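Take a look at this single chain in structure tokens; it is the form predicted alone.
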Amino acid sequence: MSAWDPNLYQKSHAFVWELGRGLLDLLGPRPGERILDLGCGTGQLSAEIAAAEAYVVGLDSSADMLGRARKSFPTLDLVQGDATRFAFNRPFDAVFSNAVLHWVPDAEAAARCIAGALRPGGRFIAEFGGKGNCAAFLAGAEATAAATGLRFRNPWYYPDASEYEQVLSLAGLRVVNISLFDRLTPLEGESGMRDWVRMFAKAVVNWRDEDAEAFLAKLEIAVRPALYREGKWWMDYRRLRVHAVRL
């Protein structure tokens, strides 16, 4: 994964955690519960879980994002770690994860860690990119890379519901509900597409810094018919939402 820029994340991508608030309703944190926020980022949703009087541990792979979280929420318990290689001495009542697991191609290892972190009957509540996520963007990026002689790759894991249910089942988690749905999401400002690419998608092509502006300008032309409307840029998100419990 590319290095995260917490300043750009805070400035232009607040929708990531703002849209995650609906997932908190599904989590329903209760006073006294132990909850792991897997991929906590800059800590906004961890803080909201803590405000419900649950004890929350935020885990993230990015030292920069955790640094911002510690400044914003100094009382949170925050840990740097890998989603495929973590363990805790005490089990959690719930594992919560918003907009993270599409960054983890080894889904089986992540699911085993999640199941291992939960008490029997504990719940796993997550939302991330599912099959078809960012399809128009990826098609435009692939075409632009080919036209400019750059290498294209899709760095994300976007499963469908049946595929991910099988992953969880093999890890010892029973799916209560799983759904795949479209969420067309507005990006901020006239530079919204460029900012989104710089924040989330630098790994899609192997540009050099001096090539970035030319690539982004051509990318905007390629995706504009599908992703620019009503005077703003949009991203064609498709999300997989999961509620599962440990057996």
Second form
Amino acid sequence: MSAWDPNLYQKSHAFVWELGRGLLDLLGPRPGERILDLGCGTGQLSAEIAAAEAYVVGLDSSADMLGRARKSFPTLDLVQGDATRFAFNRPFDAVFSNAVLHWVPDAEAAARCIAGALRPGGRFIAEFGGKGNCAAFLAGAEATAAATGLRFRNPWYYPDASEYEQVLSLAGLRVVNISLFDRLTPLEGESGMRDWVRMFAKAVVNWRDEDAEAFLAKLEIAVRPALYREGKWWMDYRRLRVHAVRL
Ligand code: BEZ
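Could you give the coordinates for the form predicted together with benzoic acid, as opposed to the form predicted alone above?
Full assembly next; the chain just shown is listed first.
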């Protein structure tokens, strides 16, 4: 991940960690547990884990996001690192990850690191984009890119449940529960679609900065029939939710 804008993230994308709260219930952090928040971003969910009196380490690849997390939560233990190349000296009771692993195409390497960070019996609780995530958005972006002579690519890893179960199993993690479900998610305000694209999807289409507004206006027209309803923009998220344990 690169070029994250923590200001835009905080201002218009609070739904990322607000929706992650349900995943915290599944994690059920207990006092004294050691928990790794993999891809902690600006630290909101790490802080909630710490509030349950667990000891939390937040790991993120973005110095900008960590800078914001340090300002907001100065007592958290936060480290910069790559989800496919991390290791810690002491094992964790749980690894938690919300809305991050679709950014990590080398899922096998990430799963090996996660398993390596857990004690035997430790749990891995995660949610991220699964097969079909943002399908209407991606179709609209691809059509708009083709119509404007730009290059389109889908940079995200969206596995289905059986594919991801196999990745985890090869790394020594046994799946307790895994499910794929739709979560149509409201975006904030009339500029919600543009803000989302600016925040997350710059890698999808290679528009030039000076053409951004024109491109985004065309993209809005393309995705509007599928993703604008009841006076607001929505993103067609589909989540893969995972509970696994280290063997
Ligand atoms: C997601 O949470 O599913 C997501 C967020 C940003 C880009 C792509 C997917």
